[in-house]
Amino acid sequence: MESKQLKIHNSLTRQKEVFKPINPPFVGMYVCGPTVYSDVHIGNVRTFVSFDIIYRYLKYIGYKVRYVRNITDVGHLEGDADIGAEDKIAKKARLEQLEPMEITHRYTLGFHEMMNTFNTLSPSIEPRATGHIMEQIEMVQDILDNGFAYVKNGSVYFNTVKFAESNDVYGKLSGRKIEDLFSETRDDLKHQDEKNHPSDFAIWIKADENHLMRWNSPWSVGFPGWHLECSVMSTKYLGKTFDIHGGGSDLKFPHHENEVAQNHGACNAAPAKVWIHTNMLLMNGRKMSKSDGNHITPVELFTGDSTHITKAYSPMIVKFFMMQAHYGSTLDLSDAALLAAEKGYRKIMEANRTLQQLVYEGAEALNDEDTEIQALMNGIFVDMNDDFNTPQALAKAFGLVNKINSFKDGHIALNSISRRTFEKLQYIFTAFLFDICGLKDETLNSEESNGITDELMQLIIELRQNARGNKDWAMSDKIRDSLAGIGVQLKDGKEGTTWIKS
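Just the chain, alone, in the form predicted alone, possible?
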């Protein structure tokens, strides 16, 4: 484990910092999960895929990671307000004439299915807001006892003005000036008279008689504010201060800023040492929006049933596309970008199969070719240690693809590298693709390699070879062209003929 080499861009300090866990080799990481009232958005998928790679890499370099990702199943109001709006889940339940838990169960299952489709690992713990109501009530009381909240008409509000006067914490994460924070609000104006200041936010909300999700508390029958659950569940499972807190950049304000305030208000401690935020997924150069039609769902990507794309793309191709940009940069989804990702994905998967099938019969001595390959392999980890830079690491991997193809085609003799380098290349290349990036080989050749399709293809290849041996070039070309017509490409090389789905 080379912990001193790993640097992470900390959103709180806006700098890359050497990662130093609080209690190595243990690492605590909390990531804000979905609000389960609808199918997961492809932009959110990018966030969870990014944190899956971060989780995988931390584990790969030797850390014992406790990864906590919550399920929001109460308290997230329309428009991200904290009062004066309807709960997103309750609204969906009312419209569909179902119980709220039916809604959350349906979309939680759908979320898990989509995460499995993208081959992400399950978190260590996946707590639900509704499973931690008592702990949330206790944190509200702690904040009240510490003088940073007040009760009005059965609701409890965090006192942002008093908190800001007591320290220089509020506004640091989002980078907003205190004056701006105090002037901004997302609440319905008719509820402002309950607050001491417009910037104050609800941590417990009194429910009206029509509200479907409600619990008894010392202040009223009501429900917790949206921001509270993450403060409660992160500290419950990771401690008052833990290593990493993550989420989408859209959560910096108000959600994460208010989390920080709550943790200080209840625990007198910062929740996380390092904050990681993923950036937006655009489409065709613009922000995704259902209202103007610039929108696509994961399922539409898989089926091709969208005017924005010319064909269907498999989950691993979409995932490979997501790795083309650093998690902290915007990424523009387009048909052209997906087509390029498909080509790259197939090329790198074919190279991996070729590499694993090569048989080494070389010497043990190191030479210049060893040095170049070792530099590319080491470069993968230099890039991953540089704030999990997947696009740069992939560039090094494609450098190795060129070497692998040169071995296969005979342009570089396999015995020009040492056995040690060759075996390390086989291990590192596979580990990077599958253990760290979480990809799977979905190409036709690998999927069917032990089945009837591969057997049929080998028979066709033999028939073509016989035709070529008999100098029946017309038949040989007919076989090749017919296969190309159905999307199967033959590749003739020094080791024989192979096939891929083109």
Contents of the next structure:
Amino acid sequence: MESKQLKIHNSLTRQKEVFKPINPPFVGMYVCGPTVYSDVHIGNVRTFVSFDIIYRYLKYIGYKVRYVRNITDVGHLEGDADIGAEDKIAKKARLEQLEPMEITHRYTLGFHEMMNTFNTLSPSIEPRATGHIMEQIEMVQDILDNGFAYVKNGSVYFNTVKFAESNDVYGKLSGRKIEDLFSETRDDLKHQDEKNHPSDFAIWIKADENHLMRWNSPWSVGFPGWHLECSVMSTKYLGKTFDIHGGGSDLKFPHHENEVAQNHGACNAAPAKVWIHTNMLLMNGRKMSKSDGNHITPVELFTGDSTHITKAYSPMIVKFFMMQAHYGSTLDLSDAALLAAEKGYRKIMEANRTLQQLVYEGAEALNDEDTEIQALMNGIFVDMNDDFNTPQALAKAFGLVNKINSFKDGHIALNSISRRTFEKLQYIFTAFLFDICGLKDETLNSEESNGITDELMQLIIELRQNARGNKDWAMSDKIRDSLAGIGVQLKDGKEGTTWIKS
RNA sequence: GGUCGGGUGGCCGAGCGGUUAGGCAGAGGUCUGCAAAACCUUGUACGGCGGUUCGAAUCCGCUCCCGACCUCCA
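I have the form predicted alone already, so could you send the form predicted together with the RNA?
To see the whole picture, the full complex is given below, headed by that same chain.
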């Protein structure tokens, strides 16, 4: 059964491969988390939403997943430089006259809140770089012992030239040719002269006097290089070689490339079998950039407080918008695209409510509808198995939306599908939307209502029905329009009137 | 400049050798007191130029644009 096999695009091989865990049913997945020195970027949110769906789907199809996502709270230097620049967190701490830990604590909380807002599941473990200084020092020592690093003035550098000579690993992940890597010069960086070669990178950095974050090590009082934490923490929690390593495509080089080198250098093993890279979020067809104003924050999306959008978009609308594209493609955020996503999101949520309220009656009178619906349901999983293709799976789900609404309108008799198919439909549809995609039904009115709202609405709907019965159109329209004015939309259907918050 | 990845209808976005993707918007219809919602029907595509093939959006070559990384921005 082809459709039963999960295939994943492996960045390492640039091919879709059948996913075979090292120790089924267990799966180890490591995803590079945020550097907590500022509010989380909406593009970063996309990455974590993508991996949330991947995590949810792996669990849904029965794997026992250990999902590790780190918090980078030290070592990530300005400009992704590996030395000579200021640590992102230390810089922020200095600016705001706070302890580095205050900075990272604040933004870690903010990050968690945002992940919660987007209804993503917590990873199994969320280790911090500062909590693993000892292990990082040990790994530096291991790399030194294996001859792939050298010490200069208290800093330790990874010897890329020697590493490249000893195997053909370096450059493979990012698709770079060794010659190109080695011909690059970055003269503008300080401490460049400490390196034997421009492509070498720091794994331990000696702190200068003013540096706020510093630890004792055999080489100097200093701090670990940015790439090291991921090598260390993935190894510690998932083993030398594990199943999946993920992150944004912007991390491919140098971060992931150097991570791979470190793992080989320390453990003589490749860290991950499968690499998954999620693509960038654009806005209005261009890269988001703070400096030229082509930029929006998650909060601005939720409040509508931005010149780039005409209205507020809720977290689930934004999430749904993201799901309509494949994680491996760039996605272009725009007001029109969000508007379309909002309509689509509401339509599918409404269909789910309709579906759950349908009641199967009468004897089965099966026809083609049964097989069509079976095929659509099955298709969702065929698509998800094809490298987590959420846009295609969603297309199948919209096929089901069509069927569901036809049941509601009586265009298709419910008993033209079997009772079993119907029950499966109710189950699968909800499971896909909520368990796999991790959506929430924000339009659901029962959440904050305590029953009174529903009863009040029933009363109002009844009063309007009476008015309509008396052909008192002025009254019935007044009710409808007034409700619309306070954000309640009435929907007249064959089976009576329902309402939603608009 | 180097290395990767893209250019699909009004918009977003799947597909990647032969099938309606899907959502939104548009047009016509059904329903409705009128609307909205829902349902039915429906138009508009594959950057350009060559080539391979019975057949190409899908493969190859050239070309033009765009994006990512290499350099502050996830």
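If you're wondering where the values come from, they're calculated on a predicted model, not measured in any experiment. Residue numbers count along the first chain shown, from 1. In this text, rigid core is short for the largest set of C-alphas that superpose within 1.5 Å between two forms.
**Student:** By the 2 angstroms cut-off, has the C-alpha of I61 moved between the two forms once the rigid core is superposed?
**Tutor:** Not so; I61 is displaced by less than 2 Å.
**Student:** Would the C-alpha of H41 be classed as shifted by 2 Å or more between the two forms after rigid-core alignment?
**Tutor:** Result for H41: no, shift under 2 Å.
**Student:** Is F26 among the residues whose Cα moves by 2 Å or more between the two forms after superposition of the rigid core?
**Tutor:** The answer is no; the displacement is under 2 Å.
**Student:** Quick one: how many Å does the C-alpha of I479 shift between the two forms once the rigid core is superposed?
**Tutor:** Rounded to one decimal, the shift is 3.5 Å.
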